[in-house]
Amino acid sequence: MMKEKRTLQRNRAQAATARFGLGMLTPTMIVLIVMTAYPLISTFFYSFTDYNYLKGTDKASFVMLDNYTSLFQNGYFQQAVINTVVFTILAVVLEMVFGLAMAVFVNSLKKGQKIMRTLLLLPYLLPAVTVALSWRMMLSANYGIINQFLEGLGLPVFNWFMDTKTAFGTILVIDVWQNVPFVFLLLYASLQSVSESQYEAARIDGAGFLQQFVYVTLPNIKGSLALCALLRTIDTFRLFEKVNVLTGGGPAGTTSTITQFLYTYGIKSLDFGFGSAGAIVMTVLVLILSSFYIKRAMS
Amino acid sequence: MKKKILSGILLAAMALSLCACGSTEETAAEDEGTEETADADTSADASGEPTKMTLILRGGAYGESLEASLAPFEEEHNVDIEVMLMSFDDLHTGIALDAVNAEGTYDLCMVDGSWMAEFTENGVLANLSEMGYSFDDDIIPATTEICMVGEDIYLAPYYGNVTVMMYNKQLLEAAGYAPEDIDSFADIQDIAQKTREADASKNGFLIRGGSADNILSDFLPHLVVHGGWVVDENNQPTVDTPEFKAAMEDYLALYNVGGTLDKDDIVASVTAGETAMAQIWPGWYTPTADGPADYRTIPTKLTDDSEAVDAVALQGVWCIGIPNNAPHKDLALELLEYIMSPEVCTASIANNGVPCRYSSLLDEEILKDYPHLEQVCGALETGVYRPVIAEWTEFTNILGTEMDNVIQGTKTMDEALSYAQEQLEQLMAG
């Protein structure tokens, strides 16, 4: 009797945790359905039409695969897919490399860590569009700082935007200087971490600065380091406002990335239909990039 | 216990997070209700608050002229004006974006000619006739064409846009020309070739660069002269051409002794005295008597010796027009008079407005101040306008990124323009 009351006790006592659980978890879950679950839904379904935004959705009839088939097809996709694929790679190992160099020097500083710190964050404060805006005043063909500088130093000027020689590298060099402060911080946080007995430890054994540094932070930061290449990874893949902003994706398409690609031929002509389609195969891009580290961190 | 409490705390946030976005519908009627009681009697509601309208324009003089001209409206019809100025791009989404509500949020709109047959096949914009708007005599006709399906009248021209050639006073003198004396497309490429020459720092000719739709824009003249077109008489792309391709050859020869910049630069340029000619919109730079640079009609002629054609500049009149689900229709057509007025347009040329009515662009106390307005208002009774068609969109961005792989040499233009009308043509075909 006593056994089957206590089994009832912890019965009721599960249900009510459940019940907590559920509670609990019940507005992160409509918030999702909602905010992501539906639109990612609607896109799919969408990108199976030929739906034009202003003849409406009554308009819109089935075309199975053709906005699939046209998009794999269509050459200007296929060229922004190689540009986004290249610049992700270029972006992420230079911002890798950078940020950590920034972070193991402001960690190693004995006085003006805060200032540096905060100094070094600047870049990634500023909203996109306004770095871009910025960027296009100082590399301006005609009043531009850089240009006066170099003009002044004897050095050949460049139409740094519409030259398919240095627009693209342009606009690397100006994402990569946005973007390392968050690598930077990210990884001096990690660094924050490292245990100084670690680093005496090897000390006393005679390791030398850059066997300190392989053998000791990496592996206590190597968390830290694919959690912000994957991050790093999947922000870059999405790169739309400098290259909108500066290039419009030219000259001749040298920057026209896959969000660049989808503004211009899915959302400016209200092609949604066709939009839709870009954007699952974005998607599948960015989750097939980053299931590496998410099967490592489900594992 | 503590679990229950949380519990129900949590719940009864949503419960009242549901009944506000609940009671939005219940507001947004009572707000119908007031708006139909303003809309009846084109005023400020009953309580004397002034009703709120909202203005989408395009960014730059061509919008800031027609703000500057509202105050005189909003206090005589107590209304309160929201004016939104937009990028080219982001203004076609807005309006777009907006025209599928059932009731709008914008009351007047600005609308680029190349969008007319988009917004008129789907019902964006309200018939102006319908509405009882007409045009008077002194707007320049050849401006409304574009605001016309049939004899329905959808959008008033507002901003003479017409683009004309832009020329450094002290380089074109250097080069033997007299502002008068340029005739033809071959003095055009006598000037730049003159002025590399004599300094092979500076440039000839500048032609505008960045997104397909302005180089495609700005080479729409040099094709006209050379008797091409982008489309036939049936809408049917035809780049493809000899006509095209002898286009694009003095194109590139005009490219070659200069370069590709953005408005912002070739303004610059010139200006500085880098330059010795472009292509512009009036919008860009309003020249006066004492500045480095003025600006005059482009030439009819492709040599001193053909014949002129009838039409060679770009019009690109930005028009204003009323959204089919205005929140008050009857109040925006009296804004839209208002603005169209003679009084109004010659006003906002104070403003660097250029008004499409003879009345303001030949006033002689205005051609005192702004004697440019004499060649803006010869080049807006001739200009040619893109083809209209609910594709043009995509239109350009085909045929404009085909043209700058010619010009950036990634692709011959043979390669290009084959490629482009393989492109258009199925596009065309739906």
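In this text, the rigid core denotes the largest set of C-alpha atoms whose superposition between the two forms falls within 1.5 Å. Numbering follows the first chain given and starts at 1. Quick caveat, the model's predicted, so the values are computed rather than measured. What changes on going to the form predicted alone:
- If you fit the rigid core between these two forms, you'll see the Cα of Ala15 move by 2 angstroms or more.
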Contents of the next structure:
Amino acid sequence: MMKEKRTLQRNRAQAATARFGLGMLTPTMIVLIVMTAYPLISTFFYSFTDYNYLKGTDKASFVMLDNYTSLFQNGYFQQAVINTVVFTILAVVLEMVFGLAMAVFVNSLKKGQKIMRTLLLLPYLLPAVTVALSWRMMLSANYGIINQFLEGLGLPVFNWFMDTKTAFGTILVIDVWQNVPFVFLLLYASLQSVSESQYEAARIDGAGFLQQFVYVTLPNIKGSLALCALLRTIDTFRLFEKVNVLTGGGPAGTTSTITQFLYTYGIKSLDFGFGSAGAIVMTVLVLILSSFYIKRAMS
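I've shown you the form predicted together with the partner chain. Could you give me the structure of the form predicted alone?
Shown below: the chain alone.
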């Protein structure tokens, strides 16, 4: 009898705990549904219509796959997809390499780690628009300090954002400069959890710096590396502010990205049906790229 009573009390306590957990999760789930699921479903629905904001939803009609057909036949969109994929791959690789190098360097310092952390994080703390405007002034073809410096050295100067040879690379450098600190911060935090005893054992076995890095450091932070690469891939794929402020997608579409294309041909023109189709395609591309990191992290 006592055993049955204790079992009943335990079941009631578990049920109460489950109800409490559900009650705590409910507000978060509601917010996620309202802020994420509903917009995604609406975007998917409107991608099959000719919805234009000026006409309103009442006059929108189904056009089936016409938006997607027009999208993939659009040469500007094709160029934007290529630019976005290439930019994302280059940016993520460079950010991971430089961020990891910075994290290893700062983690190896005996003194001054706090000061170095603060200084290295400053670029990431600035808003993207502020960074873009600052670099636009420094790289100005007329009064930019960088061109004046190059001219003083007798080197050629460039119209960095209006030259098809330099515009893409310039935005890439600016984006990498701003976001390397994010990679550094995550990997530096991960390095803090690596036991010093592992390095001591490796040194006793005669391992040098490179061997310690390959056989001790990398295996311990591989999860953080995959997470960091995933986050940077998703964020870089949505690149918009820098392109919009610095080049507007030019010159000749060399810096156009998917988000810039959708802004120009969807948002500004109020053709939300066409823009929604582009947003769905962009989401699918992000999921495809992200799946490689997720699969790698789970293996």
